[in-house]
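Single chain ahead, written as structure tokens, the form predicted on its own.
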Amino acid sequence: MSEASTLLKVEDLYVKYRSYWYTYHVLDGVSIRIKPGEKVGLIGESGAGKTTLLKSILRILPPQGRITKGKILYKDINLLRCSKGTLLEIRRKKVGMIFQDPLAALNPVFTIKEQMVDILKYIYKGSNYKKSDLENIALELLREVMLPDPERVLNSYPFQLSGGMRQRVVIAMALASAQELLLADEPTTNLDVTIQAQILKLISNLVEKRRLSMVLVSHALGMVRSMTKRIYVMYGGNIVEEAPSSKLFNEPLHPYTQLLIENAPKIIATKLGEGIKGNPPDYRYPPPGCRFHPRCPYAMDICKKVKPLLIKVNNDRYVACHLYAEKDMIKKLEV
């Protein structure tokens, strides 16, 4: 893929969290790319490192996280080394992102219109907009997202609203800033079924009619699969697989995906999932070489030593996997 056809690229990505006691190694040299109008898949067990890939990416980690090495490249824009101003202007005009938790995204004491209003002062900063232009903004964005009544859900506190009404704001204001790239993370979280539906095929709609890429993580395999054209699987704070989304559910190959996918809830199933064994990496400690090699059935000896590249196994496939590299690459290695 040429430079000039890839709108993200994060690449060799590295965060850290500290503690008082504790370093936390929580990504381990991500890369990842997003084309213009892309629609891309992101997956994998709870604690994998996808909220803290999509947070380094607008650079809001909390104040604990630090990116340790890597690059993030927005277009031609390296948003490690960019000036404050010009991440700030993307943050405002080219990317916006749905939070997993609207409670936490939505300040209690203030009215949905208070909150709304205020966002969009600061994305039109500079422009002539009067409260009353930005407050028919902010009404027209709660229309594009299919609240009943807006009117009155714009005057509500959060508290008031239901939490598929909560979560339809949130989308509204992450849709508010982008023009180019929305970051959905895991946006159906502590919602019924039948909500999370309605929301993720909201959220389609949307980025189709506005033309915008978009990075979705959610735990709805089904939807993920439907929603996107590519998926990244990410795994211990590495990504392990890379494929089309309908390759990757026909024929996942590496062993962590073959796993996630056949442990997901189906609608018809014989027997229930019983989960994958074992537990994810300890991150003040991680297991040396592949980090899966505890829980992997496949498990060899290098995969205990060295860590596997990201390779490709033909066109458009790539797995980070031992068992897919060459043998007299892995007899290389072992010597």
Second form
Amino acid sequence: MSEASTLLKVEDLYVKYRSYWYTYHVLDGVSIRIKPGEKVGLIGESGAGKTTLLKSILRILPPQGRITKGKILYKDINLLRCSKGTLLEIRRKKVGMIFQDPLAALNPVFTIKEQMVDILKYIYKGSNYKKSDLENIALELLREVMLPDPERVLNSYPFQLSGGMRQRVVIAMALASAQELLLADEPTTNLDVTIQAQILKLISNLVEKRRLSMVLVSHALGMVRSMTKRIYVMYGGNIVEEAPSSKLFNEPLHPYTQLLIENAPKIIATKLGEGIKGNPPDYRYPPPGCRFHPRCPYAMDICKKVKPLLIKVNNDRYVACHLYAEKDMIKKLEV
Amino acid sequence: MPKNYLSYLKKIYKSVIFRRAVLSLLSLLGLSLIIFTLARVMPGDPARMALGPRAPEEVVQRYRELLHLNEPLYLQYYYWLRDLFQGKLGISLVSFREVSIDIAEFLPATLELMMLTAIIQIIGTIVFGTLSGSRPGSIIDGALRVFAYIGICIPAFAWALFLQFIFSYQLGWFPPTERISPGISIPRVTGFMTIDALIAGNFNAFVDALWHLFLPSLALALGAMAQEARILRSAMVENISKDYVLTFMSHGLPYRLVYFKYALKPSLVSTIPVMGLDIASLIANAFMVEIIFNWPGLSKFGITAMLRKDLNGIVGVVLVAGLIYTITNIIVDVIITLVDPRIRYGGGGE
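Alright, leaving the form predicted on its own aside, put up the form predicted in complex with the partner chain.
Below: every chain and molecule of the assembly, starting with the one above.
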């Protein structure tokens, strides 16, 4: 893969959160890349750092979050080094983000109109649109996300709308900015199951229609599989596996991925899955070596000491696990 | 159409403001009873104090009868209430005028002070609270934290002395006392010096009056402002990591707009009630500051009335203070419903 054909490239990203007493070492050297027009999935349990990764890309981490190392390249622009104007421009016109919780992503004390017009005003800055023009663009966006009665929605406050409607509004807003890349952070949590499918279908259609690239974070593994070409699996702030969507589910390599897929809720299951034993890592004191080793059924001595790197297993599969390292490599590392 | 009329009445009855107003009137009535009784059970002879130690006993006795002081307390209260409904608060034992006239003379000076104090307080709170809340841990935040602790610790009268000493006596930038410079006279219309100056078309007098207002207002505003800025800051700190603020960051809105609009407005919901209480309490708390700046306001009048055991004066001042307190609170409630639509529409349960 050459540099030129990469839309977004995150390289060796470290993110820490600082509270008064503790430092939380969340992202621990994460690298991902997305080609133009590519749809990529990001899966992993809650607290794996998926949201942190997406927020880091747009540089909208809360103030206690700090990117301490790494590179985020959007085309050729390093988002960690570029000027504020460039960053704002990318946020306005290139990359859009759908936030996790539709109930929390809209500002409770302003009408949808006020919020959308403000956003559109800066997206179309310099093009002499009047307020009424911006309102028409907002209406058009709301129609595009299949909201019935968009005029009423536009004049409503968020709490006057249902969860599904709010998520459609959030998608409409994200679409306005996402002219190249859409970051969809669990767009269906907190929604009913029937609406979940509708929303994912809608996102999928819109992305197709507008030829966008997408990073989709979701717990609905089946949907991720059908909507994306390639999937990254995250655990404890690391990418532990990368594979084409079709192959990942048939033949998961990393022990964590295996457990994740095994335990995914299935409609036809006759009993509940066991779940993965143990707890997600404590980011204040992350386990040394592989962050998954305390919960891993195959943990070896080396797993407690040496952090496994993402290695190529065959031409399109990558995994970060000592099980797949060549034996003599392990010997060398142990010395 | 009696049915429509009835539903209209029902609507009024249901409206929060109406209910608040009725409750306020009842509590004012209760307040009047308490203060009326308290003023009379305190030791001291009001008639003797009003007429002086050398007045003959029979004159004092006649004065007592005039004031119904010899009659039982409940009858005195009944007479006072009867007068109240005719718009009379009784004769002041100090100025020998109708108390309402005294209040009308002194109240505008205090209200004017309160208003500028409120303006300084609100602007200061919003600017400082937002600046420090949007960048927690920054240098600005640290500086404001120190300022806030100092502001909370130092009472208003100490600020008054300090500001007066530095800016009037040492630097000479502001006048030390009074409401307007000697030599400037403007006809009294509303009693508000600034408004009267504008009515008279005397712009210099307006500026002069503002100049006199500034130091006492600042002294009154600083402590409350420091406290409110801290409250606003902590609400801001919480709100800036919320998705409903980050959404606007993710769309590339300028930081200032995000902080001063999308983070500030939800944060204000918790700050406004405190601001309202602080502003309302100025009506009574301005006393020391009014003394220091020789400000002919209601607090000063009220304290004089208490020291001289001016019964009607005391009750009148306390009632007016209570009235302004309740009105301010109703205004605050209205403002909150304007800021937070979830309260306005009675919804908001997720």
